[in-house]
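In the block that follows, a single chain appears as structure tokens, in the form predicted on its own.
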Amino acid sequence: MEQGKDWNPDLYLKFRNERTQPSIDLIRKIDISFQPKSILDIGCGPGNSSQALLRRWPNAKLTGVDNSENMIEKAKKSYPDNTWIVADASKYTSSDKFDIVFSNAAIQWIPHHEILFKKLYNLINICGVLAISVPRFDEMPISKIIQRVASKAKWKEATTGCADAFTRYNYQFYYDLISADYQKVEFWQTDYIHVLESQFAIIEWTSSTGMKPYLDRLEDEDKLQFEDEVLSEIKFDYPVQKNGKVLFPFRRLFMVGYK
């Protein structure tokens, strides 16, 4: 994370329900035969996914890890009974192992997934579970629009390389990666169709996630212009419905591995 470019938890949580639903769906899918005593939430953000985990397993000890100081501070204030750690997930180590290692919409920010998944495997107890969801943001029109705007002459120099902030693999890659180490694996994709209040809500949504690397490179006045240019183009792919709402389809890949 670049200095001074930390995350904005309040902007992120503006869409709390929509962002948390994939965590809830992934948690429901976990078929574990015992009550887990310890859970690790990788890329826990402000703690919304962590609380979904604890609603299912309230007696578990939960540890949340995120490289954002702002996100961890928000999690500490909101949920002081859990353990919150500021750390780079790709470098995080622990003498303890966990019954569940969980991550919702975080590993796309972490490179070298072959190495990352080995690290996560080594953090899981025997008979434990790895459960991960990954946004397929690169398959969505908004991602292509952001990249198209960024490639314009006005923005190209400042935003070159921003797309490299994301690690993107297909589901075949992850299947090969997980099936080699886990006794049983489950994979699925879901298209969530979020009902938003306006087209600008898509800008608010992505400015705290997929558009963030681009905006971080720009001065404040340029950020607004960049957002305006993205907004002017999304109107073709995300039209206003008859009742004034805007539909925002969002694809996510889910994977569960049983050790």
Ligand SMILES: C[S@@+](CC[C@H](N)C(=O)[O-])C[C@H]1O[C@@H](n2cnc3c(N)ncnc32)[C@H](O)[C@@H]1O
Contents of the next structure:
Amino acid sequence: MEQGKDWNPDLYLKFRNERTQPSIDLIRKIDISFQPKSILDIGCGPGNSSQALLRRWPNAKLTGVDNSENMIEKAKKSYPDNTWIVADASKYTSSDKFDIVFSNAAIQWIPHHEILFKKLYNLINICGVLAISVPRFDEMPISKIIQRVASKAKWKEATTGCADAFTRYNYQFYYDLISADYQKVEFWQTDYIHVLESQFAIIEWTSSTGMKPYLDRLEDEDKLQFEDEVLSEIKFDYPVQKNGKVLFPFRRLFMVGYK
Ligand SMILES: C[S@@+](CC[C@H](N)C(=O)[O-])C[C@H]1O[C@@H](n2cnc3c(N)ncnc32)[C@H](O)[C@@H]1O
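Could I have the structure of this protein in the form predicted together with the ligand, to go alongside the form predicted on its own above?
Expanding to the full complex; the earlier chain stays at the top.
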């Protein structure tokens, strides 16, 4: 990944608990009666989702794949006993298959999900499980605010096409895709309501994820100004509560397929 555009694991982990909760919830729902021997975590980031998987199945052999060198370096340092691979998940191949192929908050960065899901299917052992969660960022006010700011004359040229950094499909699309290949499927959607310390925390949260493609196109000083303009618009959709906290609703879609 291009230097300066790589992910920042420390900023990402500032909201570690909130970002890991969907993995914990998805893992809890996986209904299997055997002990999985091998698990693949696609877009494992700094290893937080992988660690949640190992808390449920401590004897499984875990492989984490991520195309960010920074993220994999952080995962390696934090959890040296697992296998960590720097690779684009859409190109990743393995001669081994896995009992569980898992991914939290990562595949929205990868295009062409018909192809990706076929690939993931082929990486799963018979009777294994696919378990995926994707944020519905484009359905949230913050996404619209970022796009509104980006469409201003000052930012328009630099940020053209940034909204396309995220792959978006509706749940009907995923249902058709997964139910065609798997014996049983489960789908649900959750609105987490995260309690943050301030409105600026929403900027910190999204600067390392949903706002990242926009910031990656800007010089350092412009990044700050762009963030400031987003912050000034945040106030209407994310007001300060009576106790000073700010509520940040965050929608996520969950999908489980049993092969
Ligand atoms: C929001 S983080 C999710 C990290 C972790 N799974 C979690 O649950 O918090 C998204 C991760 O997807 C990774 N990613 C994005 N595109 C990818 C690709 N094409 N192949 C592999 N990883 C990718 C990013 O580098 C990042 O670490």
